[in-house]
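Next comes just one chain, in structure tokens: the form predicted on its own.
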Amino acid sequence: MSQLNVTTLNQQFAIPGQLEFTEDVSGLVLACIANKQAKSTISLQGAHVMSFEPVGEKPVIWLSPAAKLAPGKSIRGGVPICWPWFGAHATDSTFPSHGFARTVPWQVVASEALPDGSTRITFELPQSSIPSAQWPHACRVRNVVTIGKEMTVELITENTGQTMFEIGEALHTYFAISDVDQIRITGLEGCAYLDKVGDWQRKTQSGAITIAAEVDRLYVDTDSDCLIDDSGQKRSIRIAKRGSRSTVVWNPWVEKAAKMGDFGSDTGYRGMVCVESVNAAENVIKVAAGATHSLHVTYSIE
């Protein structure tokens, strides 16, 4: 694609002194951006965010150290984006995992420089990353970040084409912390959650969310903040979300961290938890013809 051309990119879309994009020795072209409130790095392929870092601030993003950067790879760490579907497909299995937008090329379409002092970059997943054996409908998806004091993320799809389709979602947010031992997640208390560990039963959360194995639950019907208070860090980072309607909480532990091999040294799981903005189980969100659904979260630190 002419769009990976470093170049064009740079002739078309960089922002002096905000914005910028190089080529990884692995061949995938990122957006670097640094502006006064922050830095972050995206990869087109996926248009996936790889960090977040406010100035004064430790990373709110967490990469793994071990992430292999590779083309058609998913990325361990940062924010993957899940679509169309979320986990494993409904029907064939011979589909990838988490739909195919996070392992596929995107376009950028737009790059702003806000007056607020942030950086704004627009892109599109073009048609020809789309198999349509896997998605054969009519669409347009975008994936909209901004990045200052505070980081948004809005996936954006729009149905472009005669008939309904159901789509599953997921921003599957990695965030860096001191330590599993260090955090407590709230906002989710009394929502009932299929527990994957625990055989997909239907539970119901209790009181704050505590990692002291693995964790893999669906939380559903909750469009709630998030908050993960880290005493590690004497800070909290607030996930406010709109446009979800499921929330996962994932942290794969000792074993299945060891068995995936890019997390890292044998402790990597414990500096990261996901806090994933998702829709997904009863909570898939059916697109009518020519409507638009917009899943949009905001990541601060208080």
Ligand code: BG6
Contents of the next structure:
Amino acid sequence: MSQLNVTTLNQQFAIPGQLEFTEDVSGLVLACIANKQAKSTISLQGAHVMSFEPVGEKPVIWLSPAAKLAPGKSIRGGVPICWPWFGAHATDSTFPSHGFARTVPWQVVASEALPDGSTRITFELPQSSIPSAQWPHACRVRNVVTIGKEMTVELITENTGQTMFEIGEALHTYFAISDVDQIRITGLEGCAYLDKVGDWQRKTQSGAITIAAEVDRLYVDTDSDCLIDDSGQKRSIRIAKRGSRSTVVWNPWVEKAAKMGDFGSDTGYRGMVCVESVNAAENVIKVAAGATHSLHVTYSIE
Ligand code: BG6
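Condition change, the form predicted on its own to the form predicted together with the ligand:
Now the complete complex, all chains and molecules, led by this one.
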């Protein structure tokens, strides 16, 4: 994207003292929010939240120190948007994992300073970013991000065509934690999950989740809040969701992180955990012609 675009974006959507647009050395355009409650950076590629830091708090969101910002590449960390499918495509393995939305340009369509002091920015997936061979359906997709004491992210899918379509999706959020040894995740006790590390076997969660090896689990039929209780940072992160019936918990652990090559140091995986608000497997969403589906997640510290 060119400087001209950044100038135009600033003319149309900047909010003095709250929101401005800049261009990264990689050429990616970033929306930079800093208000009295928090700061955040969001890449227009993927409408991808890269950071969220409430005033007086350590970062809530993990971004790999080795994350590569480049056109067409997904960013390791932050809040990648997986859409319109989650994981591998159901029938065509040549289509990108987790869908195309995270690696294509989105447009800014609105910005707003809210009366409570938070800042809202709305992104839309332009038609030109939708590969029709992969997604031959008429739709309008928006990502509405609100940055204040809490962060909310709302992914809205509207079916503007004449026939029903089905989507899988996720807000694939990476959280910054003190160390994997120091956290437990609650909210999924008693839930059924598909264990990707165990050949997709169906299992039942007993008790809180602790992490001491690779964890890659798709919990189904759950709309519960999750809490990441981080004794090392003496805080908990609450993930409260609506319009999501699956939750993925993921930490690649040492070998997989090393293979991925963008986790930073060889202990980089220890400072993150993904707790993803998802609709996948038996929880994919049918969106009828003319209907709208919203996946809405609030992230807060307690
Ligand atoms: C998680 C999946 O959602 O995303 C994992 O459950 C996957 O299996 C991880 O490894 C990261 O995916 P990607 O495509 O960003 O490397």
